[in-house]
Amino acid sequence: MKFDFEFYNPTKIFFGRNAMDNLENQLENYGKNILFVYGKASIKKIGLYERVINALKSTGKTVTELSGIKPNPTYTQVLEGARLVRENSIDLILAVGGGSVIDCAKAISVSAFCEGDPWQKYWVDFEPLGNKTVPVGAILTMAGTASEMNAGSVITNEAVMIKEGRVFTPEVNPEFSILNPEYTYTVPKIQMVSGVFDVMSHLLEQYFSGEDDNTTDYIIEGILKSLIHSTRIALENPTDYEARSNIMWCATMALNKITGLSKEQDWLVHGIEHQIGAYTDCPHGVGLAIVSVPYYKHIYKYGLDKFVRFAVNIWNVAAVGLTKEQAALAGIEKMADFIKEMGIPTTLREIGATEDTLEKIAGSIEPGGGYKYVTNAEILEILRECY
């Protein structure tokens, strides 16, 4: 292992068909006032809303609801939630939905008692957390972000057209998360595959960093292979419990810090997509998929051996008789084929981006990278290739 590290993750996970049976016991650990945060109508359609409300009532809770959280949660929604926390003396924020809802709940938690502007303090200046927070619990309905077991929170500030992520310290993690794969069955296909590629991108941005041959790389490869295998099954049969279970657990493992240990990491694909999302409001994983193939073709020569390893170990590319460059590119093309197999859009044009916004998007992105430092001019070139 190249770098020393410290690992701590305080989230308690309840996983499986009967995971919801633990909700009432968990609620007993908190005070009376609950902020119930969720998206739109989907949790009502599957009967989850009613089940949560019944659990809250049976444990004597007073419930305040914040509904309508967007797929790209906004700072306006965060401030509304923070106001509700203060006005109702909230003891627990219960987030029910996908990663966007849980991200929003964590943002509300850190913002409610922040002195000054939380956006400026935490998402712009990245100041250390300096105020009390409200505990968060989560019930997951869509696999992808791993927000159920990390301290990350990605928020869109529509006033300045910036979508920014912040990883806080572990006390912001959900204290408990309930994961029942059956709750993901009715997620529309585009949302399912968007989540799958978000998982894949989390893994790749940690994998494609450094030339070290460490335990973390093997863990990443194992999760990637499980994810690809299970996704193909779920595409054929969306209610295959084993496949959905594997996808859900792959998602959690991909960004709960396990797969980043002793890695340098490269998060520029996410940085580029965040700004695409700010301008188009596209599903996060869809934007990542559109960006990833051109981005990795742009940098693969600078981490050639790792890209060859990716081609051989993940996509079973027969490298005998190929140059390293040919083998590496064959792996990237296999990934591109998998994106098409899932039915994910492959161009920015398909998700509503306009050519005249590309320069604005590129100019709003902090340059960087892993194997290669990528400038704003190069980001614009990549976006044009994506278009």
Given for the second form:
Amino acid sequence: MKFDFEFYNPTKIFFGRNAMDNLENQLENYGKNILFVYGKASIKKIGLYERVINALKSTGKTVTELSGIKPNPTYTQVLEGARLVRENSIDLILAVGGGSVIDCAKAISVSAFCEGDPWQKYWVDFEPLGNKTVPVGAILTMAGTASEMNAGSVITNEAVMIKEGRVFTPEVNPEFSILNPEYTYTVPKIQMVSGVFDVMSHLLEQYFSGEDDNTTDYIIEGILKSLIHSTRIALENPTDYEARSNIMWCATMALNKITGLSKEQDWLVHGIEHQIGAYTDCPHGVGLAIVSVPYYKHIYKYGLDKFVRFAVNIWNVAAVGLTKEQAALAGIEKMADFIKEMGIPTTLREIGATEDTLEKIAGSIEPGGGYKYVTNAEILEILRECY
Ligand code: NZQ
Ligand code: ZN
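Now that the form predicted on its own has been shown, please provide the structure of the form predicted in complex with ligand NZQ.
Below: every chain and molecule of the assembly, starting with the one above.
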């Protein structure tokens, strides 16, 4: 490993079937006023809403609810939450749901006491956090983003058609997160595989960069193998506890900083997906899967050895007798097969993008990349390839 780094992740994780037994104890650490943030109907269907309300009542809390947080949470909802925090002197924002709910809770936390327009300040100008925040706690119901153990917050500003991610300092991490893999049993299949590919993409955005001998790359390979193995089991049997646990922990590990330590990183697949999401509202991981195959075919020659390593170590490609290019491409094809095996759409057309928006989407993306600097014109080419 060539680079110096600092590692700090302050989220306390409670993991397992009995993880919720810790909720009341955690709540005791905060003041009386709780903003309970959740999505649409899922937490009510699985009995989690009632469980949380009972915990809040038994610990004597005063509860304000903010429900209906959308997948791809919107800035309007952030501002609504910020208003509720101020009006109700909120002491803790309790987010119960997937990445969207937790991201929204973090955005509310940083926005409530922000002077000026938080969107402009934090998601456009990327100013350092300069105001008081409110603690966030999370109960996770779907595996994918790692929002439960990071300081990321991805928000869609509908007025300007921009979906932007911001990674804050660790003080914005959830202070505690409760992860019970059983809660993920009811996640619809398309959301489940979207989450799985999101995890894979987080790992690849960090893996496909740099050429040094890096322990982090070995950690990433281990997580990738566990993820692929357990996903196949969970697709066969959605209530396989062991497989669901592995997927959930893979997800958390894939973006809690550990898999990025001492690494240059890419993140352009995410940059492209966020704008596809702004225009189509597709599930995040679905957009990532569609773009990844043409994207990696576009850049693999610039990081050839790493792509060969990916093919051999992750997909068991027998490289003997193949050129490096053939082996690298075989690895990308194996990934494409896995995407199909999971039943994820493979074209932008299938998720409702129209041909006339491709230029707008490409033009709204900040160019960049890892092994190769990818321009807006190349991004448009990639979008056309997967249209
Ligand atoms: O609204 P409800 O009823 O809760 O339904 C949700 C939603 O429709 C449903 N769901 C969640 N848990 C369920 C369930 N349905 C049945 N049973 C359960 N147990 O699943 C749907 C999707 O939920 P969402 O929270 O949107 O999914 P995900 O966790 O994939 O989050 C996606 C968002 O996170 C952002 C994405 O861009 C997207 O906006 N990301 C956040 C990151 C971060 N904080 O670091 C990084 C990621 O790269 C990502 O960009
Ligand atoms: Zn992601």
